[in-house]
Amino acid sequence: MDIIKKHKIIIDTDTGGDDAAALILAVKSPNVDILGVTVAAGNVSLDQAVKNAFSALEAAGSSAKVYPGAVNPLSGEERETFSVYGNDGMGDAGIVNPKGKPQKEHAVDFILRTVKATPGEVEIVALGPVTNIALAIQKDRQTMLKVKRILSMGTAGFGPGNATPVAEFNVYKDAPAYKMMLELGVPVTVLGLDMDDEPTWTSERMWKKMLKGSPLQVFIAKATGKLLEFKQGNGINALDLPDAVAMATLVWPDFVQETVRCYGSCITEPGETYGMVIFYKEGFTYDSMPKIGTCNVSVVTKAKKREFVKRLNEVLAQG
């Protein structure tokens, strides 16, 4: 019998509807050991994001511990955005009724304690603004250098943004934190918005089928109802789940087909490009800058995207 080697992960989230789908996907994966869930404000307030995390975990049958973290970005300056998942981040559908209570230990302290206990083994799956990760770097950089890998749902990849035409929401909420994470020196894998395009979208027709499906399908359909309304307002009759796509790159070993090594540069100066991450490809000579910095990130550029919706719903159908 083959022994499955599990990924030891900390999930860092700002729990909206797509984070909920990612959490459930991780819980239901046989090759993942969730060491804990850390939470930061982003999609919604910290308190609401904690409640949302518990709601998703409990729906999936998980008793993973949840650790509250950052309330504000590193600079303390809030970038005004709004939740496309409704006021509660979960579709305003009355599904946020958790029983669990958060740990008293701060998310940053939990991250550092866990990495110290198992150096070189812990992977952090970052599904929201990476403020908790940056605060951990500021507090104990040497310990954070022992993180095995960071998997980030962040940046626009090689496509357009969603917070602005060039910036993705998670980076935009705390660009200085993202810059600090990129420059830490541990392996970083990025799943950008360009990997969350039409082949991975859940159509309205499929969404309606989910509303009549298993408890987990119903849960995620309700959690993303406001997102579907928002997308339809932009002329798109489907919804996207970027955090779940990012989690798929971890839990389905065959999902990622190609990555590109790059030097990622995060723009933190105020202005139209704030929060943009520019990727300079390894081995490519640019006319005005023949030498780039040391490559600090692997960017996912090809995956089995057309299988995503079907495979996700096969997982959700179990519950």
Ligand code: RIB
Contents of the next structure:
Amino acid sequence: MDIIKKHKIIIDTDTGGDDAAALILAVKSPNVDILGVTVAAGNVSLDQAVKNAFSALEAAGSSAKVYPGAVNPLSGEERETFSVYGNDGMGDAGIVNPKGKPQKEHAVDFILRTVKATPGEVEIVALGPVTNIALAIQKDRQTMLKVKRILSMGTAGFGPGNATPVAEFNVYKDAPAYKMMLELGVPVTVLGLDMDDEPTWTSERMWKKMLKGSPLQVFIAKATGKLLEFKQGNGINALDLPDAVAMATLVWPDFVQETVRCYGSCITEPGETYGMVIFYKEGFTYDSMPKIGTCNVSVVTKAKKREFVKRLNEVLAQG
Ligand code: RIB
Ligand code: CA
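Next, give the form predicted together with ligand RIB, keeping in mind that what was shown is the form predicted alone.
Below: every chain and molecule of the assembly, starting with the one above.
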């Protein structure tokens, strides 16, 4: 029997409904070893995101440790947004009743201690604002250079934003942190919003089926009911799970079909384009011949998106 080579991952999350789906997908994937879950405020407050993370982990039967991290963005000033996942971030459906208690160790210290202990082996899956990663870089850049890879659900990719027409939520909540992560120099893979498009959406019809499905299908359906309402308000009768799509690129080796090497430039100046990430494609000649930096990111541009909902529910149906 082939020995499965496991990904050693730290999941950094701001635990909303889609983060919960990503956490459960990771827990249920045999090729993943979750070294720990670090949490930052984003979709909801830090305390709520910690509770939500435990709820998802416990629903999936995981005893992974949870490390609380950043309460505010690097700059300290909060960018006002609201949770599309309901006040508790998990559909206000009464499913957040965790038993687990967070570790006393701060998320940043856990990340640095873990990377130092296993240099070149740890992949960080960033599903929220990347403030914890930026704080770790500020505290000990040399150690952070030993991170094997950062997989980020972040940016609008080559499409429109959601926090603003040009900025994606995770970047918008802390653009300076995102810029610091992009410029660190370790391999960064980006799953942008453009890859979270219609083929990956859970239709209302499927959502109703999940509500009558396995305990994990019911859990995720309840956690995303408010998201469905929000999307319906925007004329879309389906919900999206961008963090779970990002996690799919790691747990399903055949899922990604193409990535493009780019120089990613994150806009941190105040104004309408704050939080926008401009991707300059390697080898492409732009008319204005901009002076661009060295390529710092691989952007996912093709994946087996039409298989996502079916494969995710095959996993959720197990538990
Ligand atoms: O823009 C989508 C991202 O912002 C997802 O990670 C979602 O959970 C929110 O954090
Ligand atoms: Ca998230």
